[in-house]
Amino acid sequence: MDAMRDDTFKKITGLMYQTIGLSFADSKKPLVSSRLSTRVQRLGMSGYEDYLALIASDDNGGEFQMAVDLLTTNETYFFREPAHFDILSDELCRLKGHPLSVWSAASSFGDEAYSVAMVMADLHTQGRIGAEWSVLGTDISDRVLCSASEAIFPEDRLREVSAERLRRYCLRGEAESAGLVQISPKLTSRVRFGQLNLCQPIESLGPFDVIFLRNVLIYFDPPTKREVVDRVLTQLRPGGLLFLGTAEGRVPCETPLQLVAPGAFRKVAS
């Protein structure tokens, strides 16, 4: 198969930007090419131009969503950036007087949402928060949301989970399921998932006490980042916490925020 042409790359990434706000710099051409190449070949197409024509058509049979999945799915694992979960625990204990809700706004396969649920379940067991708590995970990808709802993970993705939490909240696979871990119903009953495009208006989901918006802003250009952050913050209670990826720094937005720790911000109460 021929290499991806520059004009084809521009058209594919332009379609992604116009449709769902994803932005890819010219330097990302090798990434876009490599992630789509196997799919193009699997469909028996002669090149990227044919694939572009398919995903740009109204009758694409869900292939546009498949392209989105391929271009946005990154490695994820439980308790990524563990310092954030320590801050989360302290914050939830401070708010224990009312039902608690946390939103994982770019939840991917659910690793982050179930990590949050483990923290909340521990705090409830310890009597540090009440019995009314829940976690919402959203993503733009149907495929990752279906996987998240199944709650079955390769055990390597739980490498940062303590032995005690593994015992309490996970079931290890045996025989043909060896190497897999299933999350216990005591957590899955508290976590729900739904599809959401962060670049579109958000209906009332919250308010939430804490929102995780980590490792997704890298896909947006600066104006879109600002819009996404402000849009998400409409769902956060005044005084609530927003978590971004620590490497993402502070994103300019209209909503006043106070730095708590690297990647952690408090929404300033008006």
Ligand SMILES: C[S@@+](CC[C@H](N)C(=O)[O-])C[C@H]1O[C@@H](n2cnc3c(N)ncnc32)[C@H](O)[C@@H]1O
The other form holds:
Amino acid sequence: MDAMRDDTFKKITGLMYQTIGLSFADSKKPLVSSRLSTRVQRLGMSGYEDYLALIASDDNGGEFQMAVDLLTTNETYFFREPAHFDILSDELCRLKGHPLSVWSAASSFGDEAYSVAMVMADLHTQGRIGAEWSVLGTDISDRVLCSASEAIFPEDRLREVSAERLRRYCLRGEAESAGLVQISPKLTSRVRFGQLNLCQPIESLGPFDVIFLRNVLIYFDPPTKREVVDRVLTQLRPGGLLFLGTAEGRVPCETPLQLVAPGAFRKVAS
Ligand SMILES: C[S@@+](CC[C@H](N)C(=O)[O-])C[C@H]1O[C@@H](n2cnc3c(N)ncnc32)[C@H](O)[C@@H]1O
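Counterpart to the form predicted on its own, namely the form predicted in complex with this ligand:
Expanding to the full complex; the earlier chain stays at the top.
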């Protein structure tokens, strides 16, 4: 197969930018072409131009989604950046009086949403929050959302989950399911998933008490990052907490925020 042409690279990345805000510098051309090459060959196409024509067409049979999956990473695991879950727990205890809702806004396979649910279920059992609590997980990718709803995970992704929580909320697979873990209905009944593109207007979902927007802003250029953060913050109640990936630093936005801890921000109540 021929190497990816510069104009094809610009068109593919332009399409990704317009549609879901993914931003690729010119230096990422080797990465983009290598991530798409196997797929282009598997589809029996002669080159990247055919693939571009397919993903740009309205009737692409889900191939645009496939390209998004290939160009983004869905890397995630339970209790990633554990300090955030301690802050979450303190925050929820403080708010205990009213129904509590948390949004995992780029949930990938659901590890983050179910980690939040483990914290909330424990707090409820301990009588530290009420019975009305729920978690919403959203992502752009259908593939990860289907997997999140099935709630079956490779054991390795639960490496940060305590033994007690594994006992309480997880069922270990046997025989042909060995190495897999099924999340208990105690949690799945509280967590729902839906598709949402952070780069498009968001219908009213909230207000949420806490929002996780971690490890997704890395894909966006600075103006898109700002827009996404402000858009997401419209769904956070005043005084609520926003978590970003600690490596993502502070993202400039219009909405006033107060730093609480690395990657943790409070929306200033007006
Ligand atoms: C690296 S994962 C982050 C998972 C989790 N938040 C964590 O920190 O472990 C990034 C996720 O962002 C999703 N994503 C990328 N662009 C998006 C967009 N425009 N709208 C919604 N989700 C998007 C990807 O599909 C991917 O599942």
